[in-house]
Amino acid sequence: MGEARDDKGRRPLPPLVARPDTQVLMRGFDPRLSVGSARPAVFRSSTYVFSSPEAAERAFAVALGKVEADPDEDVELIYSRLSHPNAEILEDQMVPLETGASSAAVFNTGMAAISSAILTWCKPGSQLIYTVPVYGGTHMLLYELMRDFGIQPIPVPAGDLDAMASAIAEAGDLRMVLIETPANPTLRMTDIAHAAARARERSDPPLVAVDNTFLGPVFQHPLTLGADLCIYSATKYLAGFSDMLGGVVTARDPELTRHLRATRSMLGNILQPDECWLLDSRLATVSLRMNKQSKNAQRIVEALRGHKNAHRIHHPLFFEEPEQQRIYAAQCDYPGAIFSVDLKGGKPMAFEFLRRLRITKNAVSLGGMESLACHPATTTHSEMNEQQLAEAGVTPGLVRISVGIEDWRDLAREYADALNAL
């Protein structure tokens, strides 16, 4: 038999086949959809012309979860309350850098994603299995608003594999495992393999989710060990340039993502264009900035180690626990660009310490092309009470540091100077 040729006697081209950080500049957009436009154009349409009354009646059916669309079936945009060109553009191209995901979802800041995951599958009277420490926006959504729903918090300290397996086995209802790891802002790590393990083991499996926004989508894959979901505040290192605020909730099973998306279309809380469009133009550069990133935190914190002025310096590849130290070199291929160091002398000497940084910029947030410092108890943790701030080893001395691309010895300098002056 002959060779196969197209109409016009070509041969036709072999599949394509690319590594994640090609995809991620090739998937979810068609230049002849946008004048041949090399990049996405950005779509700032509300509503959507619908081609027939039948397309419009489908189009409802899919998104009301009657039925199931096609799997290559392009069904009709409707309003973009639900979704839109930008956001189906950046989902797309999202899958491919999270190593083990099937699907998307994109929201307007990333406690919009953790709250709308949350709601999703926890209902009045179930429980929720939490690590500590963890973010304080997270803190606070769960004691000052999901208990208010009748949703109950069960904090379980980071890395503790007794006590997340003890949480597990003996809670009623629980619909969601929600693992924060590297922890914000100690770094302390927690078995994501192990708590998707026992997660597995109850005859009615919660939901194990994972704020991988520390090391995530670059230096730990949480979907290849076990986990249902990766939530993401972008605002940090997948936009890079703390200049928006976005959030993403990755899944193994396109099922998940799709009664995620559900919610987000009753809660309203979808990333406008504009700034999907701006998120998209950033995720080809990220592996290129947290590898930099990275490996001025490991440099910098390598020329602070034994300051006398710091009791402790917070950063994975310096655990001194061997269970932390373990659990550090199974599930990550980098230790990530923040550090914490908890100052001699509580609060005083780490305000003075801020009070020096120069380059170094007194804000929270983190993950940005710059380096930023914050005292997190009466910053991001400062919500929570003093023996919650002790249980989670937020001290009054602690400082954390979100290290940028600049030259890591101006900043080595930098911080070595505030510290000798202390």
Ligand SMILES: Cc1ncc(COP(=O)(O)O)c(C=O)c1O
The other form holds:
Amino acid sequence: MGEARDDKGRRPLPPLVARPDTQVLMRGFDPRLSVGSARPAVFRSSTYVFSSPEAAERAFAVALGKVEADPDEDVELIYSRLSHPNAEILEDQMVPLETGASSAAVFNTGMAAISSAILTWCKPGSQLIYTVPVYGGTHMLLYELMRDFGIQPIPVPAGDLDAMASAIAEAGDLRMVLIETPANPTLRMTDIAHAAARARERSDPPLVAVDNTFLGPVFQHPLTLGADLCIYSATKYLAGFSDMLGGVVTARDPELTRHLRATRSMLGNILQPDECWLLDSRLATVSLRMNKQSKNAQRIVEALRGHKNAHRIHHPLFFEEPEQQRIYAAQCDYPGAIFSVDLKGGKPMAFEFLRRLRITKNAVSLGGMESLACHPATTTHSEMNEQQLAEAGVTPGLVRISVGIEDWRDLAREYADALNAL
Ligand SMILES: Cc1ncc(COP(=O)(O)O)c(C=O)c1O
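One more: the block was the form predicted alone; return the form predicted in complex with the named molecule.
Okay, now the whole complex, with that chain kicking things off.
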């Protein structure tokens, strides 16, 4: 048998095997569609010219779900609220970054991603389980908006296996289990695989959605643990420079993404072309940035450990409960770059600590290359009442720090000085 050759006598190339950090630079973008440019053009157009009325009819039939596109069919674009080239490029690039994902949908904020997912699958009379603590904005969405639409939120303490199992077993029309892990701002973790397995035991399994903003897509892979959807505030690590807002949902099943995009078309919350372009240039460095930030944070918390003016430091490497340690070891590759310090002396000391920072900025948000610190009880989680704050472990002395890419020794010095001065 002779060696295989193509019609020009050349040996065929071996199949290309590429890892996520390589694939993110290879996928989604065809330079021929951007006049040969090495970076995608920004297609700011709001509407697209059809090649024929038949092509327009076909594009609408596919968009409305009346017919399936053929696998290799090039369905024409319609109107940018539905989709546009920069969203398609970005969505294709997200897929290799998220282990286990088949598809992605981009939104104009993380809250748009979360609310669109809920509105796609929950209806009046539905129940939704969520883990506590949860980001304050998500808490507000569930109680100030979704509850009025007849969607009942059911809180479950993060990391409580029995409470999660019985909540899933006992709920009525349970449509979604929304897990934020690690939780904002205490970093308590929830076992994703356990919740997904319990969800599948129901005759009408709810979707399991994980807010993966704190550790994903680099250090935690919920879709490989049985979750159906992974949700991001792309504003944070994905964008990485505190200069844009965005949201992403990745899914194991492309059918789920199709439904989500239909909701997005109706709500009109797709990410704009310029922002998609900006975000897709950031994806290639997300693992570089997160690795550096996580190492920085680890060195800093080790340097601050046991400080006399702090009750405790919340960081995955300092988990005291065996169950929290087990979950961390089972589902996270590295601890990430957020930690919270619970200061002795409550709110006055927390405020004084923040006033003493010069490198770290007193701002909400996280995941940017610059370090940020905030007081969750009076900012990100301030819509919660005292009981809810206490249940969530958001104490008056808690300060949350998002570690950036600065030299960790400067940050460790700054936090030690601020702690010493209290
Ligand atoms: C865990 C988490 N999820 C969602 C959000 C909301 O994201 P966005 O501000 O992009 O809407 C945030 C914002 O801080 C967050 O921390």
